[in-house]
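There is one chain below, alone, in structure tokens, taken in the form predicted alone.
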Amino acid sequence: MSRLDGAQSTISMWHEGDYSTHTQGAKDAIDNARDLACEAIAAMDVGGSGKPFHIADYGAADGGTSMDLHRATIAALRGRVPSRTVCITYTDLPRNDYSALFATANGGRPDVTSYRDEHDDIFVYAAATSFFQPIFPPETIDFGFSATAMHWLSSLPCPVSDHIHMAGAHGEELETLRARARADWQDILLARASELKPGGRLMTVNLALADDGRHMGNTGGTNMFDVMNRLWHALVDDGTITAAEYRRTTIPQFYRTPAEFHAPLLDTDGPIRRAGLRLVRAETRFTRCPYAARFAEDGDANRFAATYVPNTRTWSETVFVNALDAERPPAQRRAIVDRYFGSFAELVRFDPEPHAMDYIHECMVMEKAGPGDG
């Protein structure tokens, strides 16, 4: 299945609701963090105000993966203040598929049950602005949330010359990517600190590089990114793509360590602390690849390949097509990328055991300090 039709000048997720349909693992990771969201709501002062409770979902894509977390969050809130109005604003880039997002949020998809089917006085909005920038006026958000989104870089400061991902970077290239990731994280936190009301909370579930070296797609067995890199370079070897096109192919992501996530919040003299944002709780969590887990039960290699590979394709496809020369006709670029992911699927079908896209997330809850808080 390809989503290469139309303008592809920038990175984007699959549209038409296909992102959440093919990313069960990302949803599982969010669902597994519902306890943290409910605990955050339980610790907040949510009474004594007749104003709406404002929730922001940063980098929401089509809204499907976070639906059940927001359902739990709303239930936790309404359990304390049954009549309080709730406003949810989903944010993503201007090219996001907002039609699919509103269909999801308003109960217009047969595969997703919306929280609006269960609660009254829920108002849904969207903001087409990058989370690297301020999105809301100061002190307007009660609870902010983001999952599996903030590992994307604001821009790519350098390509990884001999790999397609930072997981294969080293030396100066790795440090250049790290510096961009550090600056991006500070920008994200400063913007959120401004937007949160005093006493408001921000929860993030970010892809991470665990202290034991594990990261998404590298938790045992084969390293997913090494496999993807090897298959892409094979197209250079057989003359399908050029060496220059290969060198242009870098997925603009960075997996921060827990220490890198925590550092700006723990720096007592740094700008994040001065902006009032405090780290309340943090832990590294593992989520099993659902497609590999099902394969372990049923042994169906064909179904495993047909579900696992599209999962990787939902978020990486445009990187590969954008790396190809613009002079290539769209149909040719589409055929090359189809062939690439086809070879990935065939590899998995032939030898499924080593493959999985398990998730490693750093789950963090932060609070905006109120007046007089240290």
Second form
Protein chains: 2
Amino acid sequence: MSRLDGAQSTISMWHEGDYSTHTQGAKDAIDNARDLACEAIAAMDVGGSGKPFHIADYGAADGGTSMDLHRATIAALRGRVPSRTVCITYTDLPRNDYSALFATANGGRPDVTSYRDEHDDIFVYAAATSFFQPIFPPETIDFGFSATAMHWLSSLPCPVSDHIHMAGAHGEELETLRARARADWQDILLARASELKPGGRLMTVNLALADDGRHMGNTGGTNMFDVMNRLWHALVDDGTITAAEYRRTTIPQFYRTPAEFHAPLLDTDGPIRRAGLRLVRAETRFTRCPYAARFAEDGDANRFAATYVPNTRTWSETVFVNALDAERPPAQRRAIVDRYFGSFAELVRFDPEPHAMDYIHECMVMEKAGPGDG
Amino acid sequence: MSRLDGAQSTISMWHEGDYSTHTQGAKDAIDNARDLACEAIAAMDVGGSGKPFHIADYGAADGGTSMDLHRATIAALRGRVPSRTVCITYTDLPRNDYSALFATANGGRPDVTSYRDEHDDIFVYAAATSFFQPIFPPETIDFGFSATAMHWLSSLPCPVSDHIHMAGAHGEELETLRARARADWQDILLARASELKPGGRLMTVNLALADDGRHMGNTGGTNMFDVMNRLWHALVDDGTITAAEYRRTTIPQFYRTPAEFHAPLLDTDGPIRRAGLRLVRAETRFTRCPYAARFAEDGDANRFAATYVPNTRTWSETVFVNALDAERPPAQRRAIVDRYFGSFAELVRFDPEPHAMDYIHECMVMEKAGPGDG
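In place of the form predicted alone, the structure of the form predicted in complex with a further copy of the same chain is requested.
Every chain and every other molecule in the complex is listed next, the one we just looked at coming first.
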């Protein structure tokens, strides 16, 4: 359930290690929420009686996109308690590249400066446990963080049969996906509520369906998911893939509305509130697609297509590869998906204006009730 | 500094993931010390006031060889305090395969049964920090464990110019290596002394040079390191490698004597004792080479050569590859090392009797002074 991909993949990502490079927008969205993290730290009792301050980053992929947020968080903490030891544990799915993650976090990557280069007494760990389950013992985490990861569903309860994404789902299929998203969000919050120390905080930056109907890839121009769906269906029309392959191609994500994100935290009799978790602050934020922003400046359609489409590809391609018939040789499946993304890039090159992958995130800060909160 | 390899490798292991399969002997040696681990747990105050019991496995490679020891340790703990949550953190160098490690520990490997399949409330983590440095905050570890890892030196202070291993070193070179081994052992113990909770225990199972002169690969028959040295030098004689390549080929290990292992723990005014660490028990133990043992039963020299030599290769081949001139193409370096291990296997097939890689380990249990110990 990483920022990398969340599909039940049997073929691993083809561009592993390049994740952060390809996801400037995901990093921008996290950086765009640094104020909330620092505000959360400022509001906490961080004395800690000499114990380490424990940060968890859920669904961290290679750790690159959140590096500057953690740098800001640690600086905010150390500004208040200069000597407090920090432990930070990155979590992701078992298939994540943990060596890449450790290289990023421990300062072994030439293109990323780790907070460890600036601060002493920071201990880095990883866990390969899904965030739908408990990852830490009760009351051990001071500050939990997760960005652009929890829109991946624990599993796909049904395909979206006439689209590739919930953004184009309707009727019974949409409601089935919504029910799974609701249950997943409750599981996530219950596990985090247990892990947080009393007074600890959880901050999430999750892809959302905003109240004005906007979502990632659908913020004014063309709807990116409709484009991707149309191009994929064109491969049925020309006989490249079968209708069955098209029908089962579904990116296992759900963009929850702000109300859906908030609901379990506002239900005073519900399990999340009973577990002590309450909503401190929530805000829907917009982050400009960095590739479209650059295109607006330089007008270079080739460059735009060559950056925007590979970005989309990093987190979606395994879904397309795995939807293809298992009896097709791997090279053939790869060739079909190459052709698919090639057609996407061609479309963008030919008519770049309406394309963009702006991000819409619901940013939330939650708090676990402290000893004095009853 | 893992059980896998400790060389300053630029070429990664060719058989990653196969480590445990190729190291039955290393596993046997650990299993052979399970009584000491259970005895250590039995002697500790494991009440813990509801806090998790934290185990560290230093230099754990893929976690396969120590699985049954941790299973026994956890069973011993849970036998005394059934509900106590366990955290276990595996450590190794950055280049270790952490995905393989997590697969082993979390029960995702078909050939290894994880303790997680038998016990609830076990949380698994990894750290990619060398054991020459602190890996955990002060006073956070209940039980530390390390096996067949700490004979790797932090770096090689000089080559053994007329042999491939300290087992054949002499004079100034030997003393230079000995000084590095002494300093490394002190760094290791100081870091562990800090990490242990008061009353916590550290158990090490380290390759040693026994008081009777035996060591791994030199337990009665031929000396394995002399054989390996002779065969490597034969490649100088036939012009395959250069004298300079031979001279710099040095496995960066040191087999300490029991006295060298014990010294810093017996020096009452020294830094290790001042840090609170004391020796509880020490014992030199012998573990039979499983391949030689099977050969003694079945007399199958082909099978013996085909298992014993690849075992040796898993932890030594990077040293040979990296000693070869960097200007040789990788395929050529690989071919030379293939030929080298081929000649080793040929020798064993032709005259199997004297060969064996029996293990000699110094097993030690140490304790961090508790609150009442002054």
